[in-house]
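Next up: just one chain, as C-alpha cells, the form predicted on its own.
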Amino acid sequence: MAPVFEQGSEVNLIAALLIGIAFGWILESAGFSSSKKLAGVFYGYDFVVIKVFFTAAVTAAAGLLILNQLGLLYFEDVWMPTTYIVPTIIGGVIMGVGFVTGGFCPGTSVCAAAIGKIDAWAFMGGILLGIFFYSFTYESIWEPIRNSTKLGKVKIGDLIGLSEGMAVFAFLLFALFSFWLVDTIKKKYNIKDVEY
C-alpha cells in the first residue's frame, strides 16, 4: 500500500493511528465486537456482516478504479501480495473455523478486546497460540507449503479474463446479488434483526 505522505515521514504514523481509531469506532458502532452478531452470519440469524463486507469491498475496489482512471493512482503503485493457491485456502479454512468457533475475525477481536470483552480476549490468546506454532513448526511443517502453488500478483479480473472496469462491475453485481439473496432469505423465515 501506498503511504498517506511522503515515506518514512512521521505524519504516516499519526495518520495510521488516526484511521486505526476511526476503524475500530466505526467496526464498534456496527456492533462488530460482538461475537454473537458475527458469528450470526454462519449460523443464518444475521447477515450484516455480509452487506457490510461487500459494501466495504465494492467502495475499495470503485474507489481505485475511478483514482487509477482519473490518473491520481496506478494499480501499479498500490502493493499486492503474491497468490498461492494452497496456503490461501489451507489460511482460509484455519480462519473460517477460527472465525465460527470463536466469533471473531483477528481485526474484530482487537475490537471486541479494546472494550473488555473476555471471549475475545481469548480468542486474541489463540491468535497468539497459533502464531507461536506457526513460528515453531514453520521449517519442518509449512515452509513447503508456503512457497507451493504459486501464481504471481494476479487480480481475479484477468484470472477470468476481464477487464479491470468489467470485473468492478461483475464484483458490484456480484454483491446487489449478495444483498438480494439474504433480505430474501430474511423475509422467508422470518429473521429480525437482534440487537446486541
Second form
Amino acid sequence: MAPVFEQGSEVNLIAALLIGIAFGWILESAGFSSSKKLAGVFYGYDFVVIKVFFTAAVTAAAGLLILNQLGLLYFEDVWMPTTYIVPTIIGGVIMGVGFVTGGFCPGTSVCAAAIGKIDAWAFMGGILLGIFFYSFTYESIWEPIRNSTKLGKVKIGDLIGLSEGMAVFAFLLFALFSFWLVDTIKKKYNIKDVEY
Amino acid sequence: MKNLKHRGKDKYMNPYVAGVLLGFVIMAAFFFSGEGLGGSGAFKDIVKTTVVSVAPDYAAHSHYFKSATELDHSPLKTWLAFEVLGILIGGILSGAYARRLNLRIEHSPKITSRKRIGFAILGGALFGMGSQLGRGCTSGAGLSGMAVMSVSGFLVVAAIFGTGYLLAWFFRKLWI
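Having seen the form predicted on its own, could you now give me the structure of the form predicted together with its partner chain?
Everything in the complex follows now, all chains and molecules, and the chain you saw is the first one.
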C-alpha cells in the first residue's frame, strides 16, 4: 500500500509541500520559531523541545508499527536510514555545538525565518556556508569518515534484543520518564522562565 | 476588552498536543510519500544546484557533486526541497494567525545583536557540516530515524543533545 504516491512524481512533490506546511505550522505554533525557547532545553527553563520531540517520535513509531501490522506499510518500501556509527556520532557532536551556539537546527531555523527572525536568516546562511565548505573539502577530509563503520539498516529493537512492539513500548516508557524528569528538575531547582 | 476576540490565539500550543499532531504528520509523510521529514536536505539541494550550474566541470569531477550532474532534472526538484518550502509557508501562516510576524533579532540582553548574528552563522555552519557527515539533521536523521526505530536516529539524537548539555555551561552567556 504505502507509499501511496510514486517517488519523483509531481503529485508526490505537492504532497511534500502540504506535509511541509503542516510541519511548519506545528513547529511555529509550539514555539520552535524562538531560539530562546529552543535553547531552554539546555538550561532547564523551557523543555518544550523534549516534550514535542519525543511525543512526536513515539506517536509516529507506534502509528507506523500499527500500519505495518495492518499490512498497510512495509518498512522495506519506505525511507529507512542505514546506520554508520562513527560519522553519525561525529556529525551529531558537530551539530550539538551548532545547536548550543546557534540556537536553532535547520528545520526550526526555516520556521523562525518565516516569522521574521533575522538571526534565523543568519543561521540559514550559515548552513549554506557550512555545506559549501563540506562539499569543497569532501574528498580530503570527510569521505573516508563518512563511509566508515557501516552497520546496515539496523533497528534499535534488534540491537538490544526486543521485539518491535516491545521496543516501541520501551521507547514510550523512556519518553514518559523524560517528561517526568524535566518537570521535576524545573520544579525542584525552581528554574525561572527567561524573559527577553 | 477589545482584544477579547483574539485572546489565546497568540499562546503557544500545548507541547504534547503539538507532539501528537507532529507524529501524525510524520506518519502521513511515510504513508503517502515513503519519506521522512527533513530540514538540511533542502540546503544541500541549494548548494548542489548552485555549484552544478556555476561550475559544471568542477562538479563533474567532484565525488560530492558528481551524482547531481547526472540528473535529468534540477537538483532542487526533490521531495525534501518542496517539504522545506512548505515549512516556510506553514511558519508564515501560523505566525500570521498568532500575530507573531515581525522583523527582529531575538537575543539575550547580555549580548549584542552583532554577537547573536555571529554565533547564529557559526551554529548554522556547524549544522551544515555535521548534517552532511551524519546523513541528516535533528529532523531528518533524528526525528524521522526514531520514528522508524532506527539505531541511527537514536544515536544522532544522543550525540546532538549530549554535546549540547556538555557544552551548555560554556555558552550560557549567550542565552541566560
